[in-house]
Amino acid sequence: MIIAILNNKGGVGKTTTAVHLAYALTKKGKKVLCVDIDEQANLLLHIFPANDVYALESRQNGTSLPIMTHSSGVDVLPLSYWKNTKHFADTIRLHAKGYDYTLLDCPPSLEARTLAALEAATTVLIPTQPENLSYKGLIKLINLCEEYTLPVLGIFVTLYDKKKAAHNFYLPEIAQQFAGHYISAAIPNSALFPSASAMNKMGHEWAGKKANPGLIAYDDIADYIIKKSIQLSAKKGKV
């Protein structure tokens, strides 16, 4: 299964999510590659020293780099310094097939890399704010799944806060609309994320056994994602 992690909005969580559920997905016995394919390289910043990061454009030639692989045992392709996006998803189902699940950290637009992305993968993750502009861009997602003729694995909600109102008025709204793809664990806004990035360690790794409802959520993500590919390999062994 290759899930491009998809929001053309900035700011909802696609790298935290891409780290948090490559981690619950490790630590669940499944072989996980991360693939950031921003410019921005943050999934690649998240997780391994800033120069060793920025040593990579240095070493950026005429194909991809080789695989790095976390401290977590999460493996990362950075694709983010390379600009042969014609080739990117060809690469991404080349080093995809010795995994169980790779997840594509794709860009906050939707760019050229993001069109790749969507090409190389066989199924869509979306996270959103629930708030106004957030909740009013998710059809669009949903239309351009469909044009890839993508299904879309699942959408849930990232940064809630229970004291917004805001929040509240459309979690439910979220719910109720895209009840046929809702996944139920919202993941709160929580300091323990960006507190981890800082020192390029997982939220896992950081909150060590103290239990953190952000955490919990991903995990509980995860099951459904595991769930949800045994079903859709049953669904496709029947076909």
Ligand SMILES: Nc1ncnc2c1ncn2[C@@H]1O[C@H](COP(=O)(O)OP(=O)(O)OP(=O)(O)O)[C@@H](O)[C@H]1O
Given for the second form:
Amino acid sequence: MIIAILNNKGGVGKTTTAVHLAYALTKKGKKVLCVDIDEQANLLLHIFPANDVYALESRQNGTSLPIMTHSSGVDVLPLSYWKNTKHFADTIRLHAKGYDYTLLDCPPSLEARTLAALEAATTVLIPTQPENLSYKGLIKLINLCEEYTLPVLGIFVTLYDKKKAAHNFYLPEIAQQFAGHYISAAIPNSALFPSASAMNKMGHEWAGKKANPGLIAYDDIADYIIKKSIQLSAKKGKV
Ligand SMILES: Nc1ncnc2c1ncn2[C@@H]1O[C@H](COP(=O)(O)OP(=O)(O)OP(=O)(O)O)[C@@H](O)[C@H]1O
Ligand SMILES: [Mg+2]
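What would you give as the form predicted together with the named molecule, now that the form predicted alone is on the page?
Now the full complex is given, and it begins with the chain already shown.
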């Protein structure tokens, strides 16, 4: 399963989702590859030391850089500094063969990098904030998936703040309008995520043994993905 984590709206938690789902799936015994497609190299900068990431830029040549392995067991294919977007889809597909799940961290626009991710993907996962403009953008994203004949794996809410009236209005609105795609595990707004990122860690490493609702929600989404992929492969087997 090659999952494009897609939303052209910026800052909705795409990178945070890629990192924490990768960890949750790895802990459940799955082999996971993350692909940093974004020129901002945010996924790389989240979990690897900044100097190691910046050094990649000077090592970038005509081919993709080798896979980097994080101490958690998650592998990362760094495409951030590679300009040759024409070869992204083939490169992703080739590497994905060795993994149960490949998570594509898309940039915040529908540029060539994102479109290459959609070309390589077998399904799309959409994180969204429960707010007006994010909500209004969802239909366009679903239409884009249809254009690429990609099934939507799920839509889920990120950065949910139960004290915000708008969040309490839009969360049920999203759940109702997109009932066929909606994943009920909403990721709460939690200081854990920016803090872990600042410390160059995944939230699980930062939280240690302390239970955190955000990490539990990512764990639930990982379970949802595993269940859904079993259903999809059973369907394929029947065809
Ligand atoms: N559930 C959350 N609670 C609190 N902060 C969060 C949460 N998820 C993400 N963040 C923080 O919000 C910021 C944006 O998150 P992130 O980089 O994952 O979004 P993005 O969609 O990948 O952004 P971009 O569109 O720039 O790629 C980061 O500082 C991140 O630490
Ligand atoms: Mg990002």
